[in-house]
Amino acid sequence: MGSEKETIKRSLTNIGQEDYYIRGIEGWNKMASPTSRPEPALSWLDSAIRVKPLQLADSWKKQQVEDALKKIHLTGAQVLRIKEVFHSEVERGIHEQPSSLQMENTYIPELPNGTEEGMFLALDLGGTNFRVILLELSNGALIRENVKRYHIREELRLGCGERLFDFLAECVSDFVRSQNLGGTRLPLGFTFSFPMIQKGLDVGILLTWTKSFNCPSVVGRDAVQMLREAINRRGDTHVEVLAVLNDTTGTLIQGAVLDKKTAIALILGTGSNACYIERADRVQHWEGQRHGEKEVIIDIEWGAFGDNGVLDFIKTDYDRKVDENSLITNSFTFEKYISGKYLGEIVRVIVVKLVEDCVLFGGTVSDALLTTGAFTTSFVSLIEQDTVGNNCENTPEILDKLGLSYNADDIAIMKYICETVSNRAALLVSICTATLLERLDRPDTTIAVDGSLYKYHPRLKSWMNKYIHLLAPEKKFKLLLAEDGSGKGAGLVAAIALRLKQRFSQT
């Protein structure tokens, strides 16, 4: 069997194209291909990635359950077919062919080399609330950081986007004046958490603006450069916008700070997406001049993975109304799979049809039950500490604040509802991010994770972890949480833009 191990040494995306093989505990197994019949190493992946069976005396009641939740549970056959689409919307994205993933250059083509050195301003635009931050630096490590937060009134998100702009450079302005740093040169990283197209490092178009936000006149505008002229008619700093990016981007750069070896980040929070190191010469879109780059942080914004169908072969009736029921339709398709803004809206619609279905709860509904994003994410990872801790201390609490009557099968059934749809997102997650890792030539990675899904979930780490090293066996990894991409990450951010432009002046 060892000499076998040595020549099974190629990727899981070669579906279809060759055999392919998973480690599992009894060693190395041949999988059979998704287009032929299920093997037994198939069937034992099967059973990798499912959940605990539920429990339950009413043999009524509980085939009721698994067959309202068979279709939510993945098998290995999809897992793989899944694997293949995300490798080739990747691919695609990287060639600028059709894609459902935008795979944005960055422009960002090293990482924090330990000689950041000085005082340096990031601005963290996403929400409501936003914050102006100054890090002070020194032979790359943060000796200093200050914080300030300012909260963005609705007529502003929602009006005039120069009127906006010039809001956030009176913030600015505001905040430097508190530093005491009104004549000194600050260099900007601004981390701008929508959608949009890099034509450079310090170039951000917007595509369209999402959560609070809609100021019309901003759509296809540069981000940058709407500051940069905000700042230049107050005048009264020297502020210097020198880098955009998003918090997944910050995320990865702030990763790089703690472990060297990062090369791939995740957000898990209310929204996800990832991004990765890439070879800069396989990297297709790249406006401007290059210089020698050997690599490149490519964005990949997987919350619209499927958006062009690609994944409709694993869409539930539950996802469907989640989507409907959704701010935007037909959109951010892979995003309310697996999001906190969205698991427990998705747990919500399973329980209200096995209510209407008189299998929960007495078949008697309550009106909060009925509201729209009533049943929180939070909720689900309350429920989901009761399993793992094998006891009933939030789960009636809950049932409670929803007004629902309930006994101990009702408490079984809900916790095992949010298994499974807890399950299938981090089994979609660690799906994509094996493929990212076999996509890196990398002896050794780091993924650097941050979002409030992944540190507050009680067990997402343990299920990605477990996943990934089943989809990328030849792998090794860890996952590492990194805080504060958006804030710290875009600080840095704007001290290796500052190296870089230093740099391609002097050639």
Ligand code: GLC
The other form holds:
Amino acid sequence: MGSEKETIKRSLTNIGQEDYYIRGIEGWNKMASPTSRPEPALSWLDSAIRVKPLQLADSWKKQQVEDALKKIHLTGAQVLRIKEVFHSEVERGIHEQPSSLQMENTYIPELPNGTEEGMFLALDLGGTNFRVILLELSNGALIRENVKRYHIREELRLGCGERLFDFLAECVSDFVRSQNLGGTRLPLGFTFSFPMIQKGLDVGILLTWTKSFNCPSVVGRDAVQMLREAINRRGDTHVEVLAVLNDTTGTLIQGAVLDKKTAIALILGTGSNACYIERADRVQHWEGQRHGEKEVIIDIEWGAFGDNGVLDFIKTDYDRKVDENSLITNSFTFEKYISGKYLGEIVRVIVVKLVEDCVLFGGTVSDALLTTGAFTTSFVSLIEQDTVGNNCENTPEILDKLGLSYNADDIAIMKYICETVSNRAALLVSICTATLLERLDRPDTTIAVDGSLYKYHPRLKSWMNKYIHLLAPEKKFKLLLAEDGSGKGAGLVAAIALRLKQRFSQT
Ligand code: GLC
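Alternate state requested, the form predicted in complex with the ligand (shown: the form predicted on its own):
Then the entire complex follows, led off by the chain already shown.
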């Protein structure tokens, strides 16, 4: 089954958009070609999603900026089309048909039930810091948590995968020693926040690296096995890797502890992804024996949405440039529209174009502005803070830092670009979240969210509340910040894995 899925993923990259439509996405295959589809004017939606117009006395400049950003503003018709395409990709993915969405079975069929007891280790790999965490649970509640962070140098993130896993094992030993737990048997949950093909709760085949990692030699290998081997090579700890999970899954589990209605989780950080609770009978990819599970968490890997071309109708030249400048090109299309690793870069690419057109900064660039990655998403959040607060404190400071000379128009334009790019991200995330809400047969759903973008962007949350409501008007929902799911959630998943192991060994 797994290898079939791998073949599908590989062949997908060869399927062009046209071909894909001919093979038929439900609903779309009625159309002769996607380009012939008339886009109806949806004035109610168009006006609800529009950002405030740019205020500039110089009408030439205003026009230039508006023209440059025209394609970043989604139309109501495009919004509905994305919703339809996402729905179709979800359906195809869950039925193991070609789709840009992996819809991975996590094999986690239940949530914490308050009986979780004992000491657990959690590992969190996904960002530039690796965390090792000791969690002590009593009646499902966290009573102790000790954390240690280890920086992962670039040469490890971009080098030989075996060395990376040896480094992880070294950190585990160091941590266990520092806690005086050398002789203790410790069940472990491994948060490995990269796309995996899961063949069970403790088998995760790495499909591709994302974000700031690229160690090609271990793509296609089982992350759990590599971790176990590295730990065994050292032989100085007694940890037992029981589960591998994604950060979204950990967030859902952590969200469920905070609020029982949690059934969807999102990560809006450096990367972006979502998971949700699906009916088990709808899930086709299930290796090993079923045990009468009613539900299971599905890791969507929505960062890859559009990798097969289904979102090409919203791709702008700026997005193409951002992709060209990224670590792994032609991969993780949706993530490159919405996540913290890329929002600042989209803004930078737009700004460079407007400087070249002599619209911004009197046509003079700085070296910093020409450096990929130099305009971070934290700058976008800070500039957005100025817009939301109707003041002008952060923007000049950032432009000074980038070595740019500016006037009041430049500041207004910078604010407008950051607003437009952020708004598109909020809309895209909301479209997919609304589609998931409609998929769940629940009257009231809590959506657990974590990630730096969500936490620090001043109005992502309010836009999401507005747009999700607009796009799934029948559904009651709440966005809930569920911090550190990749740590606490991993400990809880290890406890659930232990419970399932004991239960299944008795049957
Ligand atoms: C990337 C990873 C995904 C993770 C997300 C958020 O998209 O592929 O697994 O959940 O980042 O960290």
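As the structure is a prediction and not an experimental result, all values here were calculated from the model. Residue numbers count along the first chain shown, from 1. By rigid core we mean the largest C-alpha set that fits within 1.5 Å across both forms.
- After superposition on the rigid core, the Cα of K294 moves by less than 2 Å between the two forms.
- Once both forms are fitted on their rigid core, the CA atom of Y107 lies less than 2 Å apart between the two forms.
- Relative to the superposed core, G183 undergoes a C-alpha shift of no less than 2 Å between the two forms.
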